[in-house]
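To begin, one chain is listed below as structure tokens, in the form predicted on its own.
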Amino acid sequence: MSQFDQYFLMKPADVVDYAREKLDFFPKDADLECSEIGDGNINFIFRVWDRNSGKSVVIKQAGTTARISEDFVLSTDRNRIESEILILEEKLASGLVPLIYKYDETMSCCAMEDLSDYVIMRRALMEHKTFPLFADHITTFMANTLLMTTDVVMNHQQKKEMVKRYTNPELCEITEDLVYTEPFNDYKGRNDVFPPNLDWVKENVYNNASLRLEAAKLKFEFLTNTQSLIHGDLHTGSIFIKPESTKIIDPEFAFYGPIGYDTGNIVANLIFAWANGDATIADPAERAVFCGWVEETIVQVVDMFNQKFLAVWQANVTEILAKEPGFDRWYLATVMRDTAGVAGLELFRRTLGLAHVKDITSIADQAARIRAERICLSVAERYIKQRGEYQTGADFLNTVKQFAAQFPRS
């Protein structure tokens, strides 16, 4: 008998006991320490190594409630669908996700790939360091992993064994409630909105009937579009960077989604990283190299992401209505009108609702940070109620630069 028969949550001292029985990975006369280096919302994240030869492994479980409120009930099948998601995306996008060494389904753990040499992105662009191949790597993972499970390229009967197989419905109701309902209406009394915009929040938010409409349409969408398996919470703070390498970890909300869920993320993060490198960097020489590298990476992203569809289209379609001339470009660009929607959810919901940004939060100067909130909701609204107008890079980036300006400096 094995005390690992039978789930338990773990402790450091019980990771260490688990890596030496579970994993045919440090050596019999390892000298091991474990510590837990997790800081997110949902799971726990032990780090374990061996202090003779330094070798080291992530082990990741999952708990049966989030970490961020016991009120969300979540089943730890979660941790299957993330490790199988990391193997898929290896093989679709080579080199930019952490490989995986084993899952284990009673304890509900997975080991991977330390990337401890990595920094979290988001906390990197807080510091206002510029990753130059970021655009490049994350378009190429995301045109890779998005198009290649679609009925564009799958055979249709396996694309929808798969939906079935990916079904996520406590993750799936978190982003419901959290991304697509509550920024809108608060209901369930969630909402935590810094005190000096409240006022601003009710008139242009809460009591905006035109924008709840949107938001409904968004809402109905996601949750009827099984176009792609989708990462499901790709944001800065779910990627490891160093200069020359990205890594997207934590797919855990994976399910089969509309594209736009994954690119609207990136571009609305991208653009609280912009907000908080404008509001906090005080010499206005250092904060237009910032800015500006952000604004560019935006562009690019968008951009990017575009050309690497159609040639990842062009060179994998199977499905022969969709080799009809012009239809790559009328898909594309409905996916592109859900990047605009969906980066408006994300602004909003990250701004307004229970999980915050620290991009955001960590902007101490209150006059700074109200102008940054009234940038990131109006450029949201904008995004929302006009998606269908945003195909370019510069169509994103330019709504931005119109808010700003309309917000000037106190």
Second form
There are 2 protein chains.
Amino acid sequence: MSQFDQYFLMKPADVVDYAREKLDFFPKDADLECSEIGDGNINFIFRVWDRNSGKSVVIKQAGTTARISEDFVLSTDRNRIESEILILEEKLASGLVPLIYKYDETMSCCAMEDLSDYVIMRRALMEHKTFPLFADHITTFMANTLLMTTDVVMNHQQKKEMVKRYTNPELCEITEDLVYTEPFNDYKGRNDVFPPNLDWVKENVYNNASLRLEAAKLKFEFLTNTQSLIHGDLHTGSIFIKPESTKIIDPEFAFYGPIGYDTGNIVANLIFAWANGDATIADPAERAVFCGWVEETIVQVVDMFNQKFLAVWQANVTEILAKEPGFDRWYLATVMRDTAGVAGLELFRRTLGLAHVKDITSIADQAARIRAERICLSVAERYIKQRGEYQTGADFLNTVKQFAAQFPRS
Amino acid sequence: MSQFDQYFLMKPADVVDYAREKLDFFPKDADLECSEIGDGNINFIFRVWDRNSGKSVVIKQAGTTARISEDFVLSTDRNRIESEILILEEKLASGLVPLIYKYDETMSCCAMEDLSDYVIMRRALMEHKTFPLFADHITTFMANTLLMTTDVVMNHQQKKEMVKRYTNPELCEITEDLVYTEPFNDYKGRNDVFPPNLDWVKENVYNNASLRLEAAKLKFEFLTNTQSLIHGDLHTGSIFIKPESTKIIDPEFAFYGPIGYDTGNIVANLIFAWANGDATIADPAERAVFCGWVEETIVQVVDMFNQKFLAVWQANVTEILAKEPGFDRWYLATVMRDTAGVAGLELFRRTLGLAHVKDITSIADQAARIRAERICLSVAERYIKQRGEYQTGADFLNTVKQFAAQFPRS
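Right, the form predicted on its own is done; let's see the coordinates for the form predicted in complex with another copy of the chain.
To see the whole picture, the full complex is given below, headed by that same chain.
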């Protein structure tokens, strides 16, 4: 019998015992220490390290309640999904996710690679740091994890079992509400529009019937298209980064949905980084360096994704009809269309909805923030309404540049 | 303890005992008799009746092996799905499916409404009987069962549970192969082309790259679009009919797929009935009566479906974005596009694939059969390649009339 045969919420001392008893990770003579490093409102996150060898591990335990629900089943299932997905992603895109050493269903916790020497990418971008390898890393991650879990590559019966296994109703509902619905009609009264932009938002979003109609079409795509096992929350806050390495974390929203949901989120969050740099870097030369790198990264993310997607396809396609000449490019064009649509949705909801991004809210100068938001919202509308026309990185970037030129700096 | 506490394959005498012991259906003094009425290669079907009251019931038991697999799990799960779906369809479209009195998981059997006074619709159509109420019945069935199980109407979390519950990998694979793949490339060598049409098929189907590309697009729609709980095998052989009543049976292929898969199958199988009448009724006046009725029915099936679909939508829509002006008609237009695509697929696969329809194979005159097949295959190609242009019943019918005029009677 072990104290860990039944779930309880661990304190740092328990975590040390747990690491000694349950993990095959530290040397026998390890001198372990532990501290809690997370903010603990959904999961409790601990770092355990050995003073002798310097080895370290992160242990993440699900709390008994979740922020979004009192239902414990939700919590534990989220953690199972997260561990399983990270293990699968490591197989498909090695080196681009934290390693999982163990998942413990009873204790509802997992032991994973310690990424303490990485930083959250959104934070780094707000400090205007650049990551020249990021486009290469994220496109390898996306092309592999996304395409390899589709019917293009997988046996269709096994893929259907995966669809069942990763059905994620509660977390999908959050996305359905916050990304696809509320930004366009504020039907729950939870939107949080920057007051100086309120009239502009009423005129250009809430009273924009043709925009709402396109949002409805995109919502049904999200509700019904079991295309690929997507990450489901792939923004720059879900990425740990350092110059030579990128690690994608937190796949708790994963489910079978449209590929464009992941690729579109990356594009949109790069645009937020660009808008922050454009609005807050006073020195024109410094601004040109950071914003120029972001622009190049937007172009590379789209173009390298397209190129790798076709290469992964070529190397792994099993579905006989997917080998028909021209089908790969048609399929990819639909992914780019969805990418533009979702990038537009993300730009809307993170600017005027319940969940803001700090890239925008941290812009202290009021006139600069008004302008940054209007650029993002205008790009968003164009992406959504003309999503069928976006194929290359230049297509995506040109719209940003066009609206940046249209709203003059004050 | 009862002999029915453990599965065994029943003989007629066992079925009488079963009906007495397990069904609350016959009067106490019933004088029961039973005979087997099915052909028994997947399911064993018995009719039990009471000589005194005249009441009767059908008992359907799953065999221990299925035609398509030695896996008994498949058999029993198919029967669970069938009973559950019929019960659900009766709730959504009352009177249009056989009533289920009992489903018995242990014995893997169900007791259902006796439809001995109905005939299989395909057989009746081959005798050139007409059913003036059919269009009204089948469109009520389709508009209600199909739309009421979508995200337009259902709570999205509950709908996701339904998607999981009715995942149907083995039977979907049959459709994926026989409907979507083999007709276009014969990759398993199982196609069965009427020899005088072989060269024509090679030229117009197997060597038709642009057609195969469209088939690939449609296949991925079938693989990934969890739009609605569809019947999955809705041809005229799955319909029991008499002049005043229509009963849709055999939903063992049911799963969450595209609405157009059901509607398209109905349209295609009406075209086969038309082709049979057109090829085999010698008397022009008689031919005009039967074919005229089929033509009118094709138009009505499409137009009444459209009309009822919008009415059911209006009365039952719950998804807030689905209420956006114009979204219902856009959604319906995509359903009509899929209807044309699937009608084309069904016309192909039932003419040149493994599973023929008797409407065509029973045409004794060789020249008449060559012509009938070429009309069907030409309509099929047009439906698939220009599927975005089909909206009204007249659109569907005009293509049939056009190709009928193009291939002269010999």
